[in-house]
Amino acid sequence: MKLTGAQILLEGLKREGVEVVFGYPGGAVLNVYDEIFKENFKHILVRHEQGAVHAADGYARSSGKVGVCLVTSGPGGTNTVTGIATAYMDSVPLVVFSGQVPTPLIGNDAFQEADIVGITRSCTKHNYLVKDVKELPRIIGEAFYIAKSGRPGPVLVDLPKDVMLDSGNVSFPENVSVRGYHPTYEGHSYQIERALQLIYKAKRPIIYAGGGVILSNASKELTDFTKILNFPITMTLMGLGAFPVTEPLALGMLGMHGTFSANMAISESDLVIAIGARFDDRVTGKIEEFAPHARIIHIDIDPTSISKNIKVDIPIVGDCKRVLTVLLKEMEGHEDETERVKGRVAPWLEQIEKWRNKHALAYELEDAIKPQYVVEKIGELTGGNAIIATEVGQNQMWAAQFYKFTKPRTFLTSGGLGTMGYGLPAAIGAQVAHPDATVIDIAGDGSIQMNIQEMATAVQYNLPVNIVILNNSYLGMVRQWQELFFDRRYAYTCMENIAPDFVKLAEAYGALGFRVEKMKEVVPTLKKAFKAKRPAIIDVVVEKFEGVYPMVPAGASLKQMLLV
């Protein structure tokens, strides 16, 4: 077929099964946008390129598909960098198409030129500069293959304007392969057998599940594995929803703001089975004192993540779903071994229950509205069936602690990079992917302002995203650190009297706006907002100095938790 570069791009997107593109037009990609218009291809116009990447990210996390966005050259590309880095840290499959100045002008400081390939090299799984229109079909196929295979991640494709205008006889490859790139999906049988031997000997085991379980769609296998062995399980921030937190074996989240029982259990365990997790510093605390008595099994598709932060005893490189499937199959016919290990583990479960009862997640109800109460009521009103996005900070941690996640792909949050402003555009992306779902962004009054312009996107496309602002008039998490470690010197964290009127702001965008100042107003207002099925901001004035606890101070071990 003889097609222009812009036509090839649209044809490539169709062949990859892309249903929607999030983007913002500009001079370098006008011919691409003209093809989108002529083809009536679904496109969501955001109000900032960072919002486009976060929206594509939320779409990808909630749907399991590759998220796609399209931006122009120069500042259009540079505005995507934070979103790309966010996706890279959390292993989210994205393909970002950026416009570029014509190839003869590259390197000449042309108008709206930026070396986006160089800029994003450290925060993409791979990136491309397309130099010939004949290369474009191959590059599109490779970009999607790389983004979604192995450990997923973002891929950037830079599109010079003249390449998009050029035309030629092109064909799309039937199969995609990339030289030197061959992810390992099947775990080594010898390592799996060694892991089973440790599992059957364990007395104080714990399963430590991360976001890789969700990315590989292995939640069912993880649940079966956990229940057959009757082992306690804890999850990372990114792993919440991989195993129902309502189950008795679930200890909730571990790490800096994890539960007392999870942190104590991993510290006193004799076997840690890490599945799809990367031993992030927010999980391990002081590395030298992380699980000091335990042998460690680590299952992960990324070989570079194994023994990078914590030395492990039995590495298993492979896809979580496939490795767990083999483990489950190997356990068949060994019911006697399974029953014996259950008997050995029974005293351990009793000890964990004592820890759970001693310091359960809790808060005291007072006249002021407690943010934890708001999160709990959101869970009750939605039956735990909503898709929850968050901003970053205290709002994020309260959501992780007090919302009962029971299903994968229902919690969207920036874990690795900690990007304020992530939640609203991510919620928009999730709402596009799931038009009939209840999608809620749990936000802070500081972080919501980072990308508040995307309210216009929600209103334009009638996406009924609800933003619940836990408004404490501070940059809350930073204020908490200042309170604990800087003698309450609240340097530039107080937002009181300088934040906007969020109700008026919502109305200015054409959305619904609500303010809640009394405890008795929380439930009726949330009900009203959720029932309206329109974009809405619910501004909840909460206790200013409420903290997120437990908390492990930086550099401390997981057992050195601040509990109040």
The other form holds:
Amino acid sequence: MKLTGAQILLEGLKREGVEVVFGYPGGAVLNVYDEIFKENFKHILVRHEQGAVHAADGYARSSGKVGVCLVTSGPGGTNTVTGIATAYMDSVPLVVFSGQVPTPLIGNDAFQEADIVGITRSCTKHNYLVKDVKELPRIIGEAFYIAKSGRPGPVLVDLPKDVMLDSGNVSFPENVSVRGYHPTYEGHSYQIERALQLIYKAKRPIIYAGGGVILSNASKELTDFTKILNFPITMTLMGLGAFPVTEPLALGMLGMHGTFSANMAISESDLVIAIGARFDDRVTGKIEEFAPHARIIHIDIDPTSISKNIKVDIPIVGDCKRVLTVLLKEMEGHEDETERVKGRVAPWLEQIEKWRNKHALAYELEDAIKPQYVVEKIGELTGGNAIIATEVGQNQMWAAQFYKFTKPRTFLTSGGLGTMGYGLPAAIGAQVAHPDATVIDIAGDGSIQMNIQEMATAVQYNLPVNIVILNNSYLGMVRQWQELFFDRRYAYTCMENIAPDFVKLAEAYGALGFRVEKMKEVVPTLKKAFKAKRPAIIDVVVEKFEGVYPMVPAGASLKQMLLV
Amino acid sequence: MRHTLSVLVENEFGVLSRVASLFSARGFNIESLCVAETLDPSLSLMTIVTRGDEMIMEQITKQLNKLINVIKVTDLSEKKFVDRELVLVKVKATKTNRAEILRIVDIFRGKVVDVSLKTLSIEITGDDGKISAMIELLRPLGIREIVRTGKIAMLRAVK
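If the structure you just shared is the form predicted on its own, then what does the corresponding form predicted in complex with the partner chain look like?
Okay, now the whole complex, with that chain kicking things off.
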């Protein structure tokens, strides 16, 4: 059939099962927007292209589907870069369609021209410039396939205006095959066998689970594996939700702001089973002193993650879900060995319990509202059933520490890139994917101002996102570092008296605004806001100088924790 | 240690840039890089000379393989291979040393490709050892300009 480029694009989106596009129109994508209009395709108009990418990212993380964006050329494309880099670091499947000037003008410094394929080369899993309308069906198929398969990631497709206008007789290929791209899903059976031998010999094992478990939908397998072996488990920031943190075997997060028990346990362990995690510097601390007595089993779908930062004893390249399934299957019929290792590990669990009791995550209640208290109350009021997005900094770490994550895909946070301004648009995207869920952005007074314009998006589509600002009038995490390592010289981190009135701001956007200044107002106000089912800002004035603890100073070993 | 990698890639625009930016973004170094079409016009072959310990080489190989347009990566240094480089050298030639230059060219089986009143331009192919030996001999005579292709390499056939 003869279709224009723009029609092919719409047809491609439908074939890929895309339900919604997050975008912002402009000159170079007018033809595509015209098709969207004619077809009445679901489109969420954001207020800044960065917001479009984060919203698609929140949609993808919370639903497991591919998030899709559409932006115009030049600044439209360059505004997506932070969002794309965020998704790339955290392996989120996205397809970003960017407009481009007509092909004869490419390279001429035309109006709203930017070499977006060049610019995004190092922060996409792959990208394309479509030069001929005939290539479009194949490229759309490849883009979605590459974005969601293997280790997921963002793919950008640049669409010159003339290609969108051009028409051609095209057919969509039935199957996608990319010559140089063949992800490994099945773990090597010999390595799995060796891993099992180490597992059965362990005395002080620990499971270290990351975001890969969530990406491969392996939470159930991970939970079974952990419980059958009765091994302790710690999770990375990205892994929270993979295993219920409420279970006795869960030690919470490890790393820079990890729990005392998790950091002590991994440091003293004799076997680390890393599953879908990548030994990030925020997790390992000083790499030479990370798990010094341990043999390491590493399960990951991305071969480059293995032995990148730390030498691994047993590498298993494969999909977490499939490898865990094989491990569970192999363990059947070895019940006696499982029992034996459980017995051997019992004293280790006792030791961990002692660490846990010695320094549990805690804070002191005082007159001023403690941010940790607010996060705890959010957890209690929602029964742990909310989808939590965060900004970056102290708000993010307190959310990770004090909200009890029990389900995968309920925690949306920019772990790798650490993008302030991620939370609100991500929450909007998650609310689009889950219209009935309670979606909360736990924010700071600094971060929220980085993409505050998306309030308008939430209001326009009546997406009842609740933004809880833990307002300490500081860029708190940076201030915490200045306090500890720069003799309290608070260079440009104080926002006191220069922040907007967040209640008025919410109201100006047509949302609800609340301000909480007293401890006893916290719960009633949160309740009221959650009940209203409208976009809302709850501005909670919290203790200014509260810090995030424990803390491992950058470059120190995990055992060198600052506890208060 | 120095490694010679043979990288088979799709012959498309942007592939060279993907490979080059991978090296620069991750702080790997490139000593030389050669690229041209293969017998199959849809593919190109890159010969990359780089340096790194075992862990870095493992990363370089894996990261290259991760690029969608890369079909195959072979570390030739683990095997027996032949490598060659072509070099053009412009040497200052005076009445007195012209004969000596020609003698050196002859010894190394090079070729004179351009002559002027003041210079001789020489073409030479060979492996590292041969090329640096010749350059060392020519250096005291006055090298005006030198252009090198970078190394190309091929596995030896199994005998």
